[in-house]
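In structure tokens, the next block holds one chain alone, the form predicted alone.
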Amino acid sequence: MTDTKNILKQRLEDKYQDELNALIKTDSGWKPDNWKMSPQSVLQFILGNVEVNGVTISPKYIGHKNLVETAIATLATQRALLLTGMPGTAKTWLAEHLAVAISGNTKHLIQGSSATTEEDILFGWNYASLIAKGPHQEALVESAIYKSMQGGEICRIEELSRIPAMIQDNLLSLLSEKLIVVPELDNEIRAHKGFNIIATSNDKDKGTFPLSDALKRRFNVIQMPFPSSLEEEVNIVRYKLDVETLPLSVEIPVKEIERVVQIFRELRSGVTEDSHQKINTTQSNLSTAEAISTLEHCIYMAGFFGEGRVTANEIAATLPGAILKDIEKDSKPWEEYKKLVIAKRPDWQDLKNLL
């Protein structure tokens, strides 16, 4: 038996086991066919902070429940569910905790690409075998379509608009149809209930693949916002560091995790918290999820080398790695940032004096 505890990165069917299987017990909702619970319950297991046959329901997604309200009815109809929205707007954390309440699993999953094939997207061919025995269902090699196809389970497709368009376009009469066709062996695969299919898509993305407005009228689309203030994306953050298992007893300051989010928002907002000033926008996504990331970063650097506490330190050393990610468009409104904002804030001077 697999120990998952020392797994890097865990199914969400084995992290969330208990969860799953208190909200699939006390269950009296009515579920769509193939759901392995019902809509009210996969809403309380996304929201979370609810107990429920004595075990506690971790918040997955904190934001507006009318958007998760929303997907969730669409992944019950036969319309599939498109997510789209800036980098780290938990885009693929909400489809793949859906997936998990929905199907029980997570294993269903096309990571697009500009290499992604129609054979990722349909099904493929064990060619040794077909050239062995010409076309024949053991030479067939299903993909996570397909398979969620034949079991009756979400299937999910990131990053939809890096995928080409002329492979893009095997989701059409997959969508309308709901059925795979392999003329080499005369059959086609129908869905079974329960199928259907959640994608996101980059908002940065969107010169590079644009889904056309055919592909467009199959999906149910769902804008993910940033979070809407300075507190609630302060609140994201914390509960995410407070969750993560980290090897480490560091303290980190409410004031460090409220600097690096307000940075984090008035450069990719271009302008301050107050409104009172503009400022320059960079490049690089500053999104809720890059600054957990550069938080973390300063958790460790203040563990490994610091007094166990993260200060102005951790959080100068830490920053231009996160920020600067283009260097030739990056440096000057990070340069102009630390000018106009950081020096004339006075309770962040120990900050400027670092940077």
The other form holds:
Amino acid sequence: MTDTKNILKQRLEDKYQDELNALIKTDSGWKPDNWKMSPQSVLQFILGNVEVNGVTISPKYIGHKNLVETAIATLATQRALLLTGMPGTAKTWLAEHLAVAISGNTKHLIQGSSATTEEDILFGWNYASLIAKGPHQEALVESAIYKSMQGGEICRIEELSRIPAMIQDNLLSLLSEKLIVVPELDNEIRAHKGFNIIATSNDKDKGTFPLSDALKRRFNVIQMPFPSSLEEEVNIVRYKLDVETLPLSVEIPVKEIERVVQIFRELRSGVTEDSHQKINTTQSNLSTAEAISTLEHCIYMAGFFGEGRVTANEIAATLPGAILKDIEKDSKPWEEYKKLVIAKRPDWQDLKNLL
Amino acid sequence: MNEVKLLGIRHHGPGSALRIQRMLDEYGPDIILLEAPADAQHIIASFNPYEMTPPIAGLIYDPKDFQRAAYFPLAAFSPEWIALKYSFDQKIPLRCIDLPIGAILKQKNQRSRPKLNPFYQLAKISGFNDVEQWWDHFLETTTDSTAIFDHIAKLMRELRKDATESSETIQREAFMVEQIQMATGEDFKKIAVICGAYHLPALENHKNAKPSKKSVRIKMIKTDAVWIPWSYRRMKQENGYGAGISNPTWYHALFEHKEEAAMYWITECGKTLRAVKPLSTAHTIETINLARGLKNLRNKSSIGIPELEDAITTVMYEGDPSWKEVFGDKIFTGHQTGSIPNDLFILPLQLDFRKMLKSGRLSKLLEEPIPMNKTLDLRTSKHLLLSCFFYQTLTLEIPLAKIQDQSISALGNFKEIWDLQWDPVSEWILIQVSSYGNTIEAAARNKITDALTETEIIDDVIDLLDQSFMCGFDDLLDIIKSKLLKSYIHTDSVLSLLKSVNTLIHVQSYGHIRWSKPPELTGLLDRMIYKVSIMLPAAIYSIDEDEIEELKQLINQLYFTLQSGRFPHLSSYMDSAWLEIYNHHIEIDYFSGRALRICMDLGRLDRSEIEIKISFVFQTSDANQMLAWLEGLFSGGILWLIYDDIFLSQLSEWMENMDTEIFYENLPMLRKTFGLTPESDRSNLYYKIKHGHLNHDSSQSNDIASPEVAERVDSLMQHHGL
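Shown: the form predicted alone; wanted: the form predicted in complex with its partner chain:
Next comes the full complex, and the chain you just saw is listed first.
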């Protein structure tokens, strides 16, 4: 395989090889067919903060434990799982990590969009071969679902609601019957045990095709929440910053992290942290992921162009970019926020002066 | 030689109930000693599990003060219910061995709240949010009943090793130990003691503690006890015996269906949620599957509330947990209420209450504590009876019915809308008021009669008249009349008198709606208004600032009624009062203004007299007095202004010469006064001011203001920064 050092985003199965091996080795609970480890071990992998066979398992998802338990139990009982929520709430993240723990790989993926076709869901044809030799197995181009059914592995579908409704309907019988029929070959592919689907969707976005009731019924749905408290969100952000950023030895005071997270939370929820004041919200989606990338941006700026320490300068430079996604609609709330909230906080004056 | 078996239970724990059932069957005792207040003993005899439906409660109360009471609740899944049922079926005695409530009440006012449930704490430490699940997980390991009870005892001993107990607990446990010792001294072979597990370590002492020579006399007050129906909602609240339980419906399911509880409970839940979501049986099946999967993942031995909640959110409600808030009450608490046979309602009033509800087709209220409403048409005799019944319960302060406001405002309206709800706990209020009489009607009548004999204050009498009127007690009218005749003479408050008069007129006018015989109050009214008319001129001088508004309103109300022309000579009394005020009331205020107005209307004054008076007022008064005077003058309309040029010009002059400050200050009052008059009058006046003559062409509408007025308005607006 290609040199892993040059890869931008490593495959999870490579990144967490040690952890996964350790969990498999010490695994003792009941395992559903074709799962690499028991549901309890999957839970440990996701929640982390535990040592198994000398290997520290890092936390992958920081949030409500019962949410993760419900996701795993769903997949263990052979129900399809749908993760919904606002962008930046770790839907894709959680789906990936579940797939790598359960099936040992993350290769089966369908990226949903309005251009997704039936071939992406079921199967396609190599037309040259088809015309030359007529319908035969080698001419079949298997979809991700087809392959995962054959292998008894997890298949992920991202942005399910971006897929046009007609194409979504292909999933209806697939999920009930767990089989794909190829009429041209007079053949049917039945899913092997261990096959399941994890889908993510963002129903609130524009340009989506909301799932029909019939399709929804075939999934267990988990709503991924925003972190419920400032503290929780700060913890998540801090953790991700530790893990993700280049080793630039840049100092980032907790105070700055808290500040950015608080600004995002307040603009997101429409009310100040102490619940005393109502604020107009921005159209831009200020999720935890957004906060993480904004602060990463600050770290790099401080490292390359600053003094090795994240200060109000870096924050003031990056904030507007994150908040003003739609100039027309976001300017007003942002200006109001600066005037009514930032200006009124005595220890935020440094930021106010720079903005 | 007798054998004593101590069986520790969790109050209202379905697991405990099932275990007790098995244990009692195995052991076969010939007497049960139950942790229940000893003064509940005499209602044990009337317990019959085949005629009563749980949830019910034993109510033990101080007959001298019903507020001091304690409840002993029983649900179908309570071990206590099982114990009682066993003793009923096997015909063996059951003794209540806990300290009597009478003793606790003697020492202080309320029974103290039960301690923090030790089981709850243990469960939390073990990572269980659901106590029943924890109990089942740790204690349901063997099928051997004896072993389990031993484990429980051991657990409690450890728990209480270093804990300090409250004096009440120590007292109660000492009493219970004594009761056990007494029983061992008698002829029983197998004694079963059923108590909260927490007390086990103390009760084990019965073998060791020295039996006292004579039983210690405990000071207590006399109490009565009675069975009353109870509800799951009440059981949820923490009071009475044992801590509150959070999920009565779940416990019920656990008791009835045991291993299949989840299936039944989730199905019920699905039924409720079907109101807002399209849920099929397939959903229910998937929910149960997920609950089981979660149970396995979490390494629990049985499904508990956390698994149920997560599963329902994920499968039935698309990941949205808001169903807990919206439907939580119905799903977790449930609307179940118990019932007891009618003959156990020893008090006739309780029976009568039920009879009245039944004839009004409202028995449903007794079954479920859900609010409902009922619209009554007072022209129908049945509805009239029901309305009187509702008012009677209001008089007796029985919380059954509330009238919706809008039907009150329509005086003389035949329509009434009532909001109804019955909380089974209110049963004890029925018990309480039965001291007044044997039926609701009799009790209400007696209560009112008692109050009448006791009071001399006219305000109270009028209030009682109002109540009698609404309750349909026309026979009380004579008593009330004579009372009023006596008391009005003594009253020196013109306000009270006016209030009374207004009520009397109301009753007189609308009596035929509620009473079979329309009341004859004119004689009384005559006297009272006469007195008012005598008192009013003097009262105006001595009245307080804050009472002026009230007086004005009462006078207005009176005039509104008198205007109808039904009481001509009553009006004449008031007229002479105003004449008196006009002649002798020197102050320039609301009343003199009003007096002038009324006399003008009556035509008692001639033109020149009026003009002199008005000029006098304009010249000698300051702005505040003037405005008050104008308010009185204008009450009842300004139409006459249009025809009175001289007054109009004087008024105009006065306003123009007024200080801006004062004008601005008093603008609201002026506006209010003029605002009260009909619009057509105002626009006519307006036209007159502008054009100097009346508007004969009625098609003309609002013109622009006269220059002076416009200027004035402009300057005011600028001043205000508008």
